[in-house]
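Given as structure tokens, the chain that follows is alone and in the form predicted alone.
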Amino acid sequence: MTVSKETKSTRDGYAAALLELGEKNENVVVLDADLAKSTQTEKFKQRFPERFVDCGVAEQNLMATAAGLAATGKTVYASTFAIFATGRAYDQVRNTIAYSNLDVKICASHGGITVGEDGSSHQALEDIALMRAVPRMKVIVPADYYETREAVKAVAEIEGPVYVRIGRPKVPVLFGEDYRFELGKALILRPGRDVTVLACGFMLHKALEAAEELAAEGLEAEIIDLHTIKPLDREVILASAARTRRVITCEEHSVLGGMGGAVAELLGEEMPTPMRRIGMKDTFGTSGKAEELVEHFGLGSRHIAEVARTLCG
């Protein structure tokens, strides 16, 4: 596979998503938290404006009213920044959501450092540390606009909370129309003999873009799309470790209990891996533009590439 010059936005293809689900089911009620322009919820605003509640600057009370109206059989679409889901939101998103097993799709937009401009307080670098240790709850991180739309479409047929985090810019469109999303099935999207690189989001192109370079010194690199955090893949993770007997983590997020903090957890208990995360180093992000900061914090291709070079020896 190779990166595609055409992009779209993650949180365009949660929009797309949205409308379709509007149209063939009436059960679905999406809620926001005056950020709707933003998240792209106004679209289905717009055209189911019955179905469709602002909670104002109130992200607990979004969570605790998406809770109460999954209790009467909604299927509900839950919407603001990620960090303001994760963390302002946190005890509603544990006590009242998951506890109960309730049908709330937290879909959380402005994920990682790429929010950019908006700066540190705004870039959530912790909320799939915090979603992924949440009983019941699952955990996916798509990485373009295909996969997305069709994620969340599909996280409407699963029973009890999701978090799906969607991220600002436009990004490398990977997939096409006939993506088809499956839960906890992560995808080998470049076979390779000689490192497995694990990527999610945004950083799946880059990783992908990496092993372009890898490719042309005589490095095989295998890239593998894990959207799914929470469960698991467990399978093809521990097949491609066992193949390639070097592994390398992608995310844009923290690399304290993120994906790279699951991928660890697992070689760990089950097959001890020569193993690098690359993320955020215990740090929080600053203003600036997204592939700035990308360069900045070392979440570059350039840099998955030397990672990779340097653990092949």
Given for the second form:
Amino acid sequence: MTVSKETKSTRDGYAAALLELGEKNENVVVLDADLAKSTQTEKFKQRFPERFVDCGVAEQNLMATAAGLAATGKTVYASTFAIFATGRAYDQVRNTIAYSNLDVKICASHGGITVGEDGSSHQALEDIALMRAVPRMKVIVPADYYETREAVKAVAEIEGPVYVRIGRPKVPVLFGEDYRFELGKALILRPGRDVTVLACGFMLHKALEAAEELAAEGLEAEIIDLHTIKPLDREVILASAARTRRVITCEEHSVLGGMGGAVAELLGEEMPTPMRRIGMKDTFGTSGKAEELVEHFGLGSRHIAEVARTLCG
Amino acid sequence: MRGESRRVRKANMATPMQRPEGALLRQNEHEELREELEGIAREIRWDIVRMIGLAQSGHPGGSLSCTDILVCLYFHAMNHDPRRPHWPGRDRFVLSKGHAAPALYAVLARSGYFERDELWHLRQLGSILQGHPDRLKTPGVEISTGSLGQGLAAACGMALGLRMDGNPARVYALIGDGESQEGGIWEAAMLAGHHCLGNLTAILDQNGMQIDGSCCEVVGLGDVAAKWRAFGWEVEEVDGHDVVEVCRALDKVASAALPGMVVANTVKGKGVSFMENNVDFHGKAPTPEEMERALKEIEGS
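Given the form predicted alone, state the structure of the form predicted in complex with its partner chain.
Zooming out: every chain and molecule, the one shown earlier first.
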């Protein structure tokens, strides 16, 4: 697979999925907290105003209200920025949504460092770790427009709480109209024998670009789209690690407790394998353009390639 | 079955909307109602003290302060059917002050949601009765609560959901005065006021005490009725231990187009002399001797 020049944001994929869901399923309700224009729930709001509730600047209230709506049988999509959905409202998500096992799909945009100029207060770097630790919560980090659209549609049929991390920037289109999302099923996008590179979200196209660079040098990286962090696809990860004996994880999230943490836990227990985690190194973000920040924090394709060379060398 | 008599009585009564204000119940009906509900409340208090005493753990003070309110809800105001706990047309109740779970459990058992014997396993490993309400374990519990300040928002969500469906059922939520220090209560108050959630009734169990002392000393709520009015709610203030007054207030705010708030002035530990207004019994179980003394006092009341 090669990286396309066409770009589209994952939040546009979210908006498209909500419109489809709204048409097909009268039970779908969408909630936001004064960020409808940013999270892209605005389009659903325009089309289905009677099934949209703006909770105002009150993210804790957003989550607890979403729980109550779900308790009346609704499938609720609750959106705000990832930092607020998982940080500010953590207790509501844990104690009222997840403990009650309610059908609330937390679709949070602006995950990761690529939020850019708004800076650290708005860059969620611990959200995957927080949500992954909550019992019953499933955690999905889709990589492009189509994967986001299909994942958001698919989770309507999955019982209980789900966290979907959506990004701000436009990213290359990797999949197409025929993409079908399957929870917990990692996808080998590019087979390779020398090193396994697991990536999610924004970082997937960076990993694919790194694989191109490495291939030119004769190093074959196996690129795996690990869109579901929980439940983790143990089989695919372990089988690939057994083949390559080297693993790299890539995420725009802290290296503590996120996707890299999940993979490290699995390999540590089942198949200790030399590995490197690429991500935010236990640090806050900063203001800057998304691509500048990717470069600044060592998340670019050349960084991935460099880590791969070192690990294989 | 016990739930039956209440439902039959309710069916025979005119709806609150059709009754002229102040004539909700005739005088002889008042006295019948008072006798019936006070009798149930006595049994509920006995059950609360025994279950917390046997568990040697739990919150007697705030359970006893809200007992009369819960009895008024489950045996007068609410339209529910213990044989069909998931009936879509049922009124919903949310115990936002989840630590008063013993009171809710006793009322649910008395209504027939589960066997009364379950009460004696409160807080034990494997019990259907957790320290705080768990909707997945206990029949009749609508949503899990315990972390304060969230139940009222969940009740708002239920009220919104019912309204979207054109379902005429009501949602009731009981909050505490200590709990009202949580910002989440006021976020929910604002949302309900904004959306004119006339199908939502909240009851404030104002017993004036919290773990660290009296609410006035910790962080006082000030003129709480004025606060709720300012948030766009229909407010009634009552003696939370006068069952007829509580029922009348519940009926009255239910007929308003705005969300209803019944400020119920209560006594923490009500019904057991040595627990009344004694903050030590917020979250402390009576000793076996104290339990026996309390049960005898309730029996003789």
